[in-house]
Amino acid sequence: MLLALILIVPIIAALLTLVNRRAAPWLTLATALAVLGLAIAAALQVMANGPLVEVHGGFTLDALGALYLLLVAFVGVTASLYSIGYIEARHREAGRIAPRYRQYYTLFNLFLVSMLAVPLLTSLAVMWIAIELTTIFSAFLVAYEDRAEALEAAWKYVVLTTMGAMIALLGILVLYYGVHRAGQPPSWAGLVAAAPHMPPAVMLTGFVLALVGFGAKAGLVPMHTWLPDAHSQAPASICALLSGVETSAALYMILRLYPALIRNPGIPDANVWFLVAGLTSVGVAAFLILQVTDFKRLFAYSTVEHMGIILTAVGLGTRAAHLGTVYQLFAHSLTKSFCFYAAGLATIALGTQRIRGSSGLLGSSPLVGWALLLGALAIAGAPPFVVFISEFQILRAGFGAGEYLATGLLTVFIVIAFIAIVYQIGSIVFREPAPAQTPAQALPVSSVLALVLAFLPLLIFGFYLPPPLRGLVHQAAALLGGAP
């Protein structure tokens, strides 16, 4: 019942937060810590004994799923800790308590449950339901501050991702037909086993529909337009979950299709689909970052870039590239959540999210200034942070495999994005403050603690990956290559 408990605990917490408003923040934090402990226990069992199967096959957890589960659980802890002080500070800034204050923690727990369910569920159709539930619960959180801009962003988010979900559902149904025809169960393992026996037209049609549908949720170009709007309006704690792990949930679904696609002998150019979709997203995002005017939108476009890097990496098709893919997946989640925590505190310190007119952050609020600068360097791929390790691994694997065109383009786009991110954030941090600039506000203690906690793995994993986590990463990369 270990896997079931991971979902049951936050569901109970969601109900309890409706009853006691004062205890809701701390109950949510305690729940997130409990979920992290359960996720670690489940991941250790997967490493030792292989995939976990529970509830008569209704729940299954393998190495790739366990890695994503750990990411959701860890970001859930830092986001819940960050929320305690940040939400109160936003209310003080607005001069009122939002009417949905109590619902924030209920929705937070339900949003967390929906993301935790994605790697745990066995059935592809039920997994699709979990992906759609992430949209439903998070949409209310995007519109939490009840402003016209936030409501518009939430509406755009719901419309675009729900349209994508309908397309993805059609893809899942097509794949269901192929799996059933091959006599396999409708799970990831069943899909991989059925792939060599499926008609290429069925396999490719299901994949393309899923790529477009889940790609809208992951923020792939050209279905990315909801992402900067939602991330600029949602509370920073929710942005950390949206950008750090929710977009990765949809990308996780696409990545799970890769080993099935390459096992079908009638689709010889399977990697091209991933390379084209990935490079398009990386290239467009890199140039969008150059002209962005809001630093939360900047980090949102960086998410589009990273989703593209991950797709490009898996499309390179080698074992080394798959290792870089998995490394990039967890490097993105850890780093992007930290970036939005820093951006949220920068908004409190500066009183605005706009890049133009914001200046002197390092002088007015040194902690936030350094956090924003380090976050920019980390997400752009500067050493010694974990994203640098993953991107270096991907580029080395690409050139080593002889994929010079794709890897060369990826290198150029990464360099453009690096320059744009560092230039934009550097102007906020180092520019002399305006004479009339208001003094920095006091920072919420819990949010600062969450910022520090989120920063530690960015630095540590850039130098050292603990053996258990390293083993999990290698097992997950092997699954991408089609290993049983």
Second form
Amino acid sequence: MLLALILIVPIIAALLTLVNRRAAPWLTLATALAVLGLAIAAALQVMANGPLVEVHGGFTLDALGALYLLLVAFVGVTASLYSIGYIEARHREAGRIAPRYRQYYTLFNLFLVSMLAVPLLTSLAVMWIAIELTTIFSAFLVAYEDRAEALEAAWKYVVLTTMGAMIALLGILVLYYGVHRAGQPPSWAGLVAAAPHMPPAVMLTGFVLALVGFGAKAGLVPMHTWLPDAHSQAPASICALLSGVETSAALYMILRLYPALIRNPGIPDANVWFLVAGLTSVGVAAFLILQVTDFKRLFAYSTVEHMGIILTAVGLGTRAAHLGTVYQLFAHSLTKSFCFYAAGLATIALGTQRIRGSSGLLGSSPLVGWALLLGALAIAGAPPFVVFISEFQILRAGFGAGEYLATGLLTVFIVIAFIAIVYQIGSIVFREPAPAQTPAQALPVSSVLALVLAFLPLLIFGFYLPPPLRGLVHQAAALLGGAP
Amino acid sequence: MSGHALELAQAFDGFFAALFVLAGLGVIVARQMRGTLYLFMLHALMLSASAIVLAIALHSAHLGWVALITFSTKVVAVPLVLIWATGSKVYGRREVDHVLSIPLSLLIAVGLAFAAWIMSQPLLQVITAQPFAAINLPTGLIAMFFGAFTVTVRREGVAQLMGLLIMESGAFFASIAIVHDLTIIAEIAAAVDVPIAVLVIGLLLRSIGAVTGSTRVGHMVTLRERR
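Could the form predicted in complex with the partner chain be shown next, to go alongside the form predicted alone?
What follows is the whole complex; the chain from before opens it.
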């Protein structure tokens, strides 16, 4: 019943937020905390006893799923805490209450449910529906401010990701055929067991359709165009969820196909698909970060880069690289949510999201300036933060496996992105404040608390990973089935 | 099922597949929004009809459910939800500024249909045990291409939404010939998912109309990298 509870609690909260609007922010925070507690309990059971199966096999949770579940639950807590003050501050800034305020916490909870469902559901087809629902429930969160630009961003987001979802649907159904033909149940475990017996054409067609379809949702190049638009318009708390965990949900679906793909004897070049898709995204994103003019868009492109790094790491094909893959997935979610929290506060402090014309944030608002700078360093991969550890692990594993070309290119792109991110954010936080900037506003207390809470793991896990979490990361990496 | 009965079922399925393709083609080029909606309903009706034929021929109760669910959601619920969400005024409109002219759109659509047919061949060579796959798989893929093309060349939001739904119908048209027994949970969830998606996208379209004065989403191009 534990797994079902993880979904039931936020569904009840979504209904209650419709009834009591005043209590909605605190109710959402309490719900997110309860979900985090339940997710930790479930993860501990998975670590101790292996995969959890509940409700007649309708729910299954293994180590990789448990890790993703923990990420959604943790970012859910920080995003709900951040929202409390941030949404009110946005209203003060706009001089009006957004027309969608009444729906915000209801949709927030439903969005959370849809993401929590992805690692919990057993059936591939129902999992696809959960992915589709993440778009549906977040569309109005992207369009929250009801301006023409926000609506444009929401439309692009819905259309592009839904097109992707339709392509992925065909992919899932083709895989469903292959799994059924091999006499296996339509689950991840069933797919892996069926893979060696599936005709290569079926396996490859299903995989390519899923890669393109879920890739659109994950923001892989060239289907990434919705991502910077949506992130430049959505509230920062929603950006944290979109970039931190929603894109990862789609990537999670692609990652889970990897162990099946490599087990099919008729597909000898399975890793190449991941390497090409990953390196293309990292390379394009690195150059786009150089020319970006809006700091929320910058962090969105950084998400494209990170999705590419994760895919490339999977394609390196070794167990050590897969450890880096899982670690990077984990590090990205934690760090990117922090970056968007900092970016949201920087928007309040500066009165703009534009990079050009913004400067001296460290002087005018030291807390936000430091947060933005540390966020930029952390997401770019500077030590001692957690992304540094994961990227270092991936590069070391790649060179160790003799994948010099792919790892060399990855290194070059990561360095370009590092320089671009630090240069762009550096121009905002250093120098003298621009005279035309708006007077500094008081920062919402709950948002600052969320910022601090989000910062702790990305610093601590850069030095020290608690043994239970380390065990979970290793178990999750083993599920990807890399070569020793 | 006897060989003759199977041939008859295949003939019916082929007929519905042809209408399915034609309705999809119609959505690409139709100017009137109301006409676009009716063509979409015809498209979904043909999916239901194909599912019924397959349900009878393959003795599959699951495909019967698929037919029923498709009819009740896409032919009945989706148009009602869409008209309620976007407002009926939209359907009186005529779209005059397609990205491409009708003859060029038709020419590209024919090319896409041919490409879809070629792309489905490697899969068909290994799916030999499914008697309807040779009809439904290429047809579904053609519909997916048509849907994506509709989204690309239509500027009106409702027409783009129809394109998305045609893609989904295409995926199901292809899959009913190879997957006969999705779990009932998946079927019910799919039935709930489509109207919710249409409701949300329809409401989004209504907001766009209220804020920008138009639902011609193809003209919304303000979000770009500014120098």
